[in-house]
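One chain comes next, on its own, written out as structure tokens in the form predicted alone.
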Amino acid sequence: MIDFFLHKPDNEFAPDNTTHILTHNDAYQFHRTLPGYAPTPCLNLHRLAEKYHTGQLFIKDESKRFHLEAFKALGASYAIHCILEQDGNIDTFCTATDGNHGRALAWASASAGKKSVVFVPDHTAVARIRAIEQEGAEVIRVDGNYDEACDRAAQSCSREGWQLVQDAARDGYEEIPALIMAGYLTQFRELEEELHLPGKPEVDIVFLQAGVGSFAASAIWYYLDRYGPDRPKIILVEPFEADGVLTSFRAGKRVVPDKSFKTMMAGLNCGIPSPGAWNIIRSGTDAVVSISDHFAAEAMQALYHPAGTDQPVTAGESGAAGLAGFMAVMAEEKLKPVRDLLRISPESRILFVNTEGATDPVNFRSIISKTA
């Protein structure tokens, strides 16, 4: 099951609180002060590029981020840092998550000497729940999906006096999600010695995971702010059964997709896009592709069992989604309009971000045990 939507962006966005925070932040400098900080590697997948007759395929490997195996640590740590600078008396931080954001919040809270409470949808893998608990959080299961877990977290914060640190904005709650997005910018700043050179980037196309939209929007803002009309083309990828961004593009407004929300790409299993992210996504997205789980599995296998001298990459189900979207675009006749838009050639340079490692070890082992 696959789908796509082509979009003609205007490459501009109206200034608002989110873009103001993204512009005036020092997240990169803050992260460099954290114990254990190191830039995550960017790998050149030479043999995989040969297979698809492209010039170069790069993947930034966020599975190496601290000990948390995901980029989410960048957003949660920076947001909590900024919140505590304004009010150091906060005792408990709270959020809802499908896994990685909750673990990052628990780690950042404990690092700051604070408590944390994390709400998770009922489909959340046991391994992801245990990983959150091991960082010191209290985990509460919600009999519902991600959006319902977000509602429970917000309600509990109002009742208990906890501080909500959610990566999805809502009416009256925009500043903290924007701080989280600002934290995500560090991974793109780290590439400024290799690919994101002044004037024009060393990549032509970037495939980004969508989810609730915060990660994709932070990347889009970065490319528009740094390069303007010379930015690379940007393709968003999301699960077919949780395609909130694609459905919203098609509807011309933010909507919840009428889908099952059953996908192993747990980190992307979200409903309606975050409003702060949506405004930026509309400004700089060239196409959205939704894919079924088997494409993610094939991408995980290809990364873990590489050909030739390519370095193995441990990518979780959501982490491999960008590459999975590229593989679907190259293979599926239905996605020919996307191929035509991108004009992928032996000179094309394409970037992916592995946003997570093996955060569901049982499913990961089951997938990579099969031949790529």
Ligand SMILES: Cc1ncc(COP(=O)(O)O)c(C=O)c1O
Contents of the next structure:
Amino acid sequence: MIDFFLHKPDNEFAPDNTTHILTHNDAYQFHRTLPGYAPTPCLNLHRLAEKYHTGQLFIKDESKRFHLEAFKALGASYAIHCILEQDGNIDTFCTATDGNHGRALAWASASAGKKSVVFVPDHTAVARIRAIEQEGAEVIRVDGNYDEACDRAAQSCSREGWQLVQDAARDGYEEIPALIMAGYLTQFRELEEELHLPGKPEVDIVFLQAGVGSFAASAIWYYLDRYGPDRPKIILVEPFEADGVLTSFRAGKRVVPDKSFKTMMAGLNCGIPSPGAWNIIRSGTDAVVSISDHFAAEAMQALYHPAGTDQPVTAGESGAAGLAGFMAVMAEEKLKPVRDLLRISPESRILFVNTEGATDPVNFRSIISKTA
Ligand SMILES: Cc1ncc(COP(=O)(O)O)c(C=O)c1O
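Shown: the form predicted alone; wanted: the form predicted together with this ligand:
Then the entire complex follows, led off by the chain already shown.
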């Protein structure tokens, strides 16, 4: 199953009460001081580009982010650092997660000598729960989906006096999600060392996967801030069964999609988009594509078993989703309007972010054991 929505963005967002956090952030400087910090690699997949008759396909590989296998470490670590600068007496940090953010929060809390409690939806893979526990968190499984886990985390924080560090905003809770988005900006700052030039992004199209939308919003904010109308075209990719951003675009406001929330792309299996992210996403998204799981599986296989001399990439279900969206756009008749918008040619330079590695190793092995 696939769907798409084309959008005409105005390339400007109305400043809100968290804009200063993104504008004045020094997350990149902060991350560079962390033990074990190294920029994640950006690979050029020449053979895959040839296959699609396009210029260059770049993939920034966040599976190599610290030992945590996902970009989420950038958001949680920066938010906790900023929170503790204001109040060093906080004892326990808490969040809800479908895996990666919770693992990152547990690691960042333990690194700061603090406790952590992490709520997970009932379908969360055992390996993901173990990985969070290994970083020192107490994990509580909620009988419900991601949005319900978020509600439980927020309620428990009010009751227990824990500090909520959630990557999705809600009314009256905007600053910390904005700090998390500011942390994600480090990925794009790192690209300035090898790809982006001042005044010239050197990529024409960026495919970004979306869950609550904070990751995509940080990228869009970065490109609009640096390049304004000369930014690359931005395509968001979501699971067909959890397409909160696409449905919200269609409705003209943030809504929960009437879908099954059955997808293996666990990191993207979210309902309503985060309000802080939505404001930014609206101003700089050119199209949204939603895809079923088999596209993600094909992208995982293509990355792990690359053609010719391309370097293999270990991409989890959500990590491969950006490339999966591109593969769907190139293959599916229904997505021709997106192809027409992007005008992909032998000169096009396209960027993806592999946002996670094999964070559910059982599912990962079962997928990559089948040939692309
Ligand atoms: C691997 C991965 N990619 C992408 C995302 C999407 O990020 P966001 O929820 O900010 O849209 C997530 C979120 O958990 C994730 O874990």
